[in-house]
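The form predicted on its own is given below as one chain in structure tokens.
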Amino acid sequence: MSSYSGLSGECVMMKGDKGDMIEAYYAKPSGKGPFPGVVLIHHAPGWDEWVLEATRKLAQHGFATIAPHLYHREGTGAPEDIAAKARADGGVPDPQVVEDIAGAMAYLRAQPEANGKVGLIGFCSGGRHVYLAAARLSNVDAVVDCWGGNKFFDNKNDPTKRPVPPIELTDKITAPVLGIYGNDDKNPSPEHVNKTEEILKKAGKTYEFHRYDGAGHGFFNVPKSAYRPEQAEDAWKKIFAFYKKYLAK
């Protein structure tokens, strides 16, 4: 027997906000499953080789995971210039992100590997984004947060693109999230993260904040200098443990 689990991974196209077809990544283990799916959402950065990574990353732990292209519809490209674009043009509205959520996890769902159980995880800008689908969508089943920034009001509130700032809904959150941050980390800040487990508190939910010292905003990221090879090994063991305990039937 193989001392590591088989996958297979391809480009689809998938049903998005008002049926728009967009491209995504989807990863998944060797095997007829059943398997826990998993959405991940990509950071500011965009639809870049690392998320790719990440993506087959958490399919060789036993997680179907699907990453769609936020930014399909700004045209074609390098992965790199379509986000500069995205960026340029304010980021993608907040209700357009939540319904391309929902559209990939009823393509999780869809599969025939599929166990029915689907978590989502972001980072930078998807954190935030995966925060706010939780509170929008009803049938999430567990939630992990990967330093996402902008949770509270600021001056990028656009009222067309962002019209509230999702920590104002974490009463409607219902799946369990998960934490993961940086204390050298600018947004968000050690004080937003503090704000941010105080409201979850409050509010009664479920969730695990886990920080690390030494490390800054996208410690995930292998090819960047942000990244902390000790520190993201501890985080990626806190996560794949997190959704064997909600995900797996």
Given for the second form:
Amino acid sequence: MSSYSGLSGECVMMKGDKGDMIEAYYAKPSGKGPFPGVVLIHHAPGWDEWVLEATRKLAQHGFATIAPHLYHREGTGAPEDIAAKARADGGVPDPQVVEDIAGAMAYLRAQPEANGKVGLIGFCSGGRHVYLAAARLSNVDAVVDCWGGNKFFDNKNDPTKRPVPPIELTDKITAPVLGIYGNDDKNPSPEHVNKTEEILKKAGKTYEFHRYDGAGHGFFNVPKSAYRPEQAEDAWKKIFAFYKKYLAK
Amino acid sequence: MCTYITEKTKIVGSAKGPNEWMRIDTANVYFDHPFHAPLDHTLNIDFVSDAEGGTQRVAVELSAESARALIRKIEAALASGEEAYAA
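For comparison with the form predicted on its own, please write out the form predicted in complex with the partner chain.
Expanding to the full complex; the earlier chain stays at the top.
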């Protein structure tokens, strides 16, 4: 037996909001399974190379993982150019993102290697998206928020695209929540993180938060100056342990 | 956290990408995480043609300091150039 198990990764088409077919990257461990599933939601800069690497990392650790391209409808071209267009348009609407996540969860559960359990993970704006989806969708088994900001006030900027601040929906979350944050981050700031924890606690939710000194926003992103190797390694271990606890069957 | 705060301005002109020139009609200006520059935050300008769908762009990512220096140089070049051609 080799030290590492194999995996496969490929671009697929999946059904998203309103039945739209959108592209996604699907990576799964080798073998018949059954494997727990994870939906990975990319950061605001888009469906980039690091997002695909993170998808494969989860597959390497035993999770069949799908990363939908939330900006697919914005047009064709290099993902960073499509992300720039989406950004200039004010981002994608929350209701559309939630239904794209629902579609990705359905895709995972329909695979022959699925064990039926599905977790969510999101980075940056994706952290905000999965917190929102965990409140809006009933069949989420675990959710990981990596430095998702703008949970409290984003609706004031664009009530059409972001009608409700996710924090106001906290009471509807049924899945356990894992939060990963850098103490040098400005959004979410340590005050935002403390407030989020306070609201989860008051609502009686199952959660665990991990805060890292010496780390700011996006500290997993290897090619970027924000990368913090020691903190990132510890946080990834926390994520794998959390999913093994809640996505096993 | 990445923001969606963008300053947009209509412009008249052209821009050249790696392969060819393109007409541009809009500049999207924002301060956020860069895609390529090795910095946490940069002043980013995307020159696009909204009339053509806005998916093709000529983009720059500048440090805050160099963006402010560029603003001063643009103002200086406009002042001296317009003065020269007015003579």
